[in-house]
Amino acid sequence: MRLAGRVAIVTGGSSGIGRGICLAFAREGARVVVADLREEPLRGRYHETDAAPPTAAAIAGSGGQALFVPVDVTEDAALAALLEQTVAHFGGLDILVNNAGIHIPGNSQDLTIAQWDRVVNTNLRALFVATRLAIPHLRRSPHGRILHVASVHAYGGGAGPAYAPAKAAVVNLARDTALEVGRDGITVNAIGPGYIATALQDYLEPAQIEACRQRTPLPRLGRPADVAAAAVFLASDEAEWITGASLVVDGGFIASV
């Protein structure tokens, strides 16, 4: 198993992409901390309509080790407590996956300033705070890894004036932090998912979902397992000489851009 014995935190781990990463890490032998606002998986209208049981319970039911920690990633004290609980429970930290994120539809005239702040705080500021808190622990690990879940929208507009700029900043945050901690043997990378069939896509209507499918060269929408496979690779020893990179997992969605 590629992650045997390693301790991983995955924010937003109860549902969607985060849940997929947690389950994949556990299958590879990692001990997983599922950090999220709620323990129950989200259920969508079109995708993940019957997701169950909770992620940590699913891991335990398969013989793995997992801990659920309720966390609002926009609260600095909650993130500090998350790191403390992880180290107290599992004895250290090897992998941080900054996956938690939100999207609020709207253009520059529709989105309120408070909503803009909320998206940027969740999708960018929280990643920096979690990374800052994790680095001292990762420096004590021989396998330190930081993964940021960005988006194909990091490479273009179309997702609103908060989401796309925040995700673009996430890609550059990975590069900057990679330069900072490279000498410590810690790698820092980003993953840019395309359309992934999760409950978080509920703001879209069927016609919009079909348009995304039609635009994707490979003949299906993405699945959480597709992103999870990339996360496992980047967290493993196979990727020990890859840092400051962004791996797009999008079925070819942005190939024509």
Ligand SMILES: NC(=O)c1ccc[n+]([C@@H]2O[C@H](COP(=O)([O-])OP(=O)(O)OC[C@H]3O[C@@H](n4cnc5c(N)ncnc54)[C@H](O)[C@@H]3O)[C@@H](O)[C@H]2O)c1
Second form
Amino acid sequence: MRLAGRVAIVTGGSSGIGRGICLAFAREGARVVVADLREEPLRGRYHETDAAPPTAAAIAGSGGQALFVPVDVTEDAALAALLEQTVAHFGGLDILVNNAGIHIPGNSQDLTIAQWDRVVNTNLRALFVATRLAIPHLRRSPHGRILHVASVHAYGGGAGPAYAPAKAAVVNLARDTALEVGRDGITVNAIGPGYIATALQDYLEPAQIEACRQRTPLPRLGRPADVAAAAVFLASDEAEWITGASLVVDGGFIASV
Ligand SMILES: NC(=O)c1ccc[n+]([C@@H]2O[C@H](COP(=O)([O-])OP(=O)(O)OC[C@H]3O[C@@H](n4cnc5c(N)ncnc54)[C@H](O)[C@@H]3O)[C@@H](O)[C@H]2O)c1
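Form predicted in complex with this ligand structure, per the form predicted alone context:
Starting with the chain above, the whole complex follows.
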């Protein structure tokens, strides 16, 4: 087991990619805090249509240890309480996965400024606040890890004026924090998923999903488990000398110019 005994917080851990990361971490022996707005997994109209049971229950059912903590990552006090509860329950923190994120469709004319703020607060600001709160605890761990779930949209436009810039900033946030905490032995990395089959894709029309499938060189769309495998690697001892990096997990989506 590559993460035996480690304590991990995964934001957005009830659904989709975050749920996949929680399940994979637990299989590797980690004790997992599932931090999410909701406990029930989202059910998408195309993907994850019958996701169940809740992540912590699924982990417990397989003999692992997990705790669900209701959290809105855009509320600083809720994040502070999450850190306190984690340390009180499991005795410390080794891994923070900043995964919770939202997408609101719209361009510069029809995305409202309030929506822009919501996307940037959830997809960027919350990652900074959680990171800031986690670092004092991670400094006490011999295996401190921070992972940010970014996106292929960090590397190009096309997902709107809030989502793409926030994801690009997340990649650079990982680099900046990596410089700050390297001497503490804490690594900070980003993962850039391509199209992953989750409820996040509900805003798309079937023809748009098919276009993503066509544009992906490998012959299928991504799954939460594909991203989770990268997260396990970056959280493990095998990746102890990798920091400030971003690992694209996209079936080759952005390989072409
Ligand atoms: N699905 C994809 O194709 C894809 C591609 C690139 C990047 N990503 C990123 O991966 C991450 C996870 O996406 P997903 O596809 O699993 O999404 P999802 O919608 O399936 O799940 C997101 C989870 O986050 C939770 N969440 C949302 N806002 C929250 C908040 N304010 N506080 C706490 N929890 C909150 C939701 O309740 C949900 O359980 C996001 O950061 C997303 O931008 C997804």
